[in-house]
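What follows is one chain in structure tokens, specifically the form predicted on its own.
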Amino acid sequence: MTVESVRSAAHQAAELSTPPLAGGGVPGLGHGLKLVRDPLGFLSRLRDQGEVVRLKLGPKTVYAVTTPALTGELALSPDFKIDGPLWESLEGLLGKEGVATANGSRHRRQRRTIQPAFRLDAIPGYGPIMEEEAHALAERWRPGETIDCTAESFRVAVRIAARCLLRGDFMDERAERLSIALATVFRGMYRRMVVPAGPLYRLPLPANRKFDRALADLHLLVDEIVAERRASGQKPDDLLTALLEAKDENGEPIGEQEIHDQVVAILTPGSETVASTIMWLLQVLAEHPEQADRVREEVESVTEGRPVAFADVRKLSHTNNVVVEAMRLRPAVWILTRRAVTETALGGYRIPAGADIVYSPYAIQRDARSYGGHLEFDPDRWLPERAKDVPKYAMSPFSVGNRKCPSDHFSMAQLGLITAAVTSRWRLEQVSESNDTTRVGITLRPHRLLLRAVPR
């Protein structure tokens, strides 16, 4: 790239227009109040105001992208990096040295370390553990019992991640700690993202103290896992061993902080997103018993009465479509941010260097412009003859490009297997004490999902 080309690009960017300012801002707070009170509705309505619109979070300007095509361009362009309000709010949990938040050469090196654990040909090796945990989940329940879906979903998600990737058989009590702490931390981090009132969050208020305790417990849990592995002297062929033996760009062992941040990135966001998706799957199976019946019939046609196995999952096309449709309507990851590393253009608008960009998979995946019956739970929309009509990037639950989630096949395998195992054994019914409205934090999950298990 020549100096002249850089000057030409900068000149072209300078000639571009500024995106429109979204309506509804409040003096001093900007759009932060709307993002606290009704974030999902607010972000879902932004496309009516433009493909790129400006938001104000306090004194700060943030650019919201609202179309599938532009979110794809944003994810693939080298003009943007992982950064911005979301990632800044997550630094207290994820740190700055893990694969989730790193950029550039560090990120590429870290991806090379962890990627072998998630290769497509590596996933069948986790099959026996996934089978055992999926069936253990279904077998724990008793006829007529009211199921606490938050606790159960976290338990199975954390146990699968720990046993497959960290070879840990010690996660029952820690799964409960993780569930409780993550709910508090992710809710607090979302507030800190949309209402950037830094000094107020350091005051000794009850909510701040609760947040600080939960965050400290999460880090303590990770330190316990690493310390126990070191003390054991064992080196099983797993992701934790790979991290403990990893080298940096200079051939030196990576530091303790990077090991810590990497384990956090593996255990906490992955468990949170998978557990949240399991909760929504259980909710839609109860709300749409006709779909649960179709899943059961499909499983029976494949297994002929034996327990569903890992190897069966790829044959369960409708079951997998149920998983994908649940992820479309209720994505665990509903908001993402990037930061412009240079002055650039997006959708015909000028984006200044250092500007923060926000987009919502929730809004993109529920847009009537992309989906007929956009608010209906319709797994058949993912049949090949219909899925081809979905616009590119209108459904990217694991993102795209070099920031695509490395555990996509790992996650889909366990979600399909859990759905099949539970539905084969139980019919789920909603109970009056349940509250399946959406709790908004860094992720989406039901507030308090309680379901009754009825034998089939």
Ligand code: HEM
Given for the second form:
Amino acid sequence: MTVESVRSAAHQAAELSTPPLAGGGVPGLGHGLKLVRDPLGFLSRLRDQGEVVRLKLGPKTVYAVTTPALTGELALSPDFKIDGPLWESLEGLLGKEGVATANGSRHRRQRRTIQPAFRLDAIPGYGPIMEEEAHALAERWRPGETIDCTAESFRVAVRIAARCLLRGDFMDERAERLSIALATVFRGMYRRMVVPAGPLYRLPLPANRKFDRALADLHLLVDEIVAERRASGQKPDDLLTALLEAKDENGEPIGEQEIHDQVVAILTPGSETVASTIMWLLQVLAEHPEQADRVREEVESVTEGRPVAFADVRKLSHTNNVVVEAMRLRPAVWILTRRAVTETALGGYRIPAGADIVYSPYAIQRDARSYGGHLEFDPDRWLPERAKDVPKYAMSPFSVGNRKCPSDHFSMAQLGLITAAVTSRWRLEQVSESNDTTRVGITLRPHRLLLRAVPR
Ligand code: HEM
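Given the form predicted on its own above, what does the protein look like in the form predicted in complex with protoporphyrin IX containing FE (HEM)?
Time for the whole complex; same chain goes first.
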């Protein structure tokens, strides 16, 4: 791109109109309250107001993109980088030097460091651990027992991430601590993001203290994991070794802070997203016993009665469609943000340099304009002959472009395996104290999913 063409793009953008302001704002607060009270409903209705609309969060203007095509454009265009309200709050709390919040050459270098651990051909190496953990999850339960799905889902997600990527042993106590810390931190972070009232969060209130303690424990846990590996003197071929041995742009070893932030940046998205998705999968299996039966039949037809193995997962097409459909209706990552690095255009509207842009995979993946029976749980919509009608970018739960989740294959493999292992053994039923309504935080998950496990 020449300087002239950049100038002319900026000039063209300057001539475009400003997107419409979303309705329902409150003077002074803008749309912040709506985003706290009913974020999913609010974001889902924005498409009726335009393909790009303006929101007010206090004094700040934020742009929301509401069509699949524009979310693809946003994710793929070099005019936008990772930044904005979501990332600022993540950086302030989780660290500034990890891959999830870096940009430019540091980000490219960090992706190169972590990518080998997630490559398609690296995933079978994790197969035995994923199998062990998926079966251990299903075998822990007792007939008629009430299962606390939040704890169980976190436990298996953290154990798989830590054992596969960090080769962590003795993870039970840590998985428990990590799960508690992350649940508290992510809930608090969401509030801090949509109601940016800095001083309020420094008051010595019980909720703030709990949040600060959870955050401190998260960082302590990561320090423990790094220190333990260093003390062991071992260098297994894993992601932690890659991080500890990584060099910066000048060929120098990367600093301690970057190593720490990198482990945080892998562990936190790695456990919260997968755990939330497992909770929704368990909820779906309980709510749609006919789908659970189909999964079980498919697993049996492939395994002929032996325990399901990692290598079976790619043959389990219906099981995988159940996973994808659960992720469509309840995407763990339900909101994403970018910042414009230059004045630019989106959907024919002018986007000023420095503007924050948000979009919601939840709203996009439930849009009636993209999906017939948009609110129905219908795994067969992912059969090849029907899936071809789904508009481009209408189902991108791992995003696209240079920030695409590195862990798409890693995540899908474990989710398929867990679904198959649990369903082969158990029929699941919700108990009366269970609350499967959607709890909105940094990820979406059920408020408190409690299931009874009935042997097959
Ligand atoms: C980034 C979704 C599991 C590590 C992302 C992004 C999405 C996503 C949508 C892109 C964010 C953006 O565009 O702004 C998911 C979902 C998961 C999952 C739905 C599971 C169901 C994991 C796991 C790990 C992981 C298991 C690690 C073990 C990361 C990292 C990034 C990322 C490091 C940042 C990438 C970058 O900025 O270059 N994830 N993720 N994710 N995810 Fe995942």
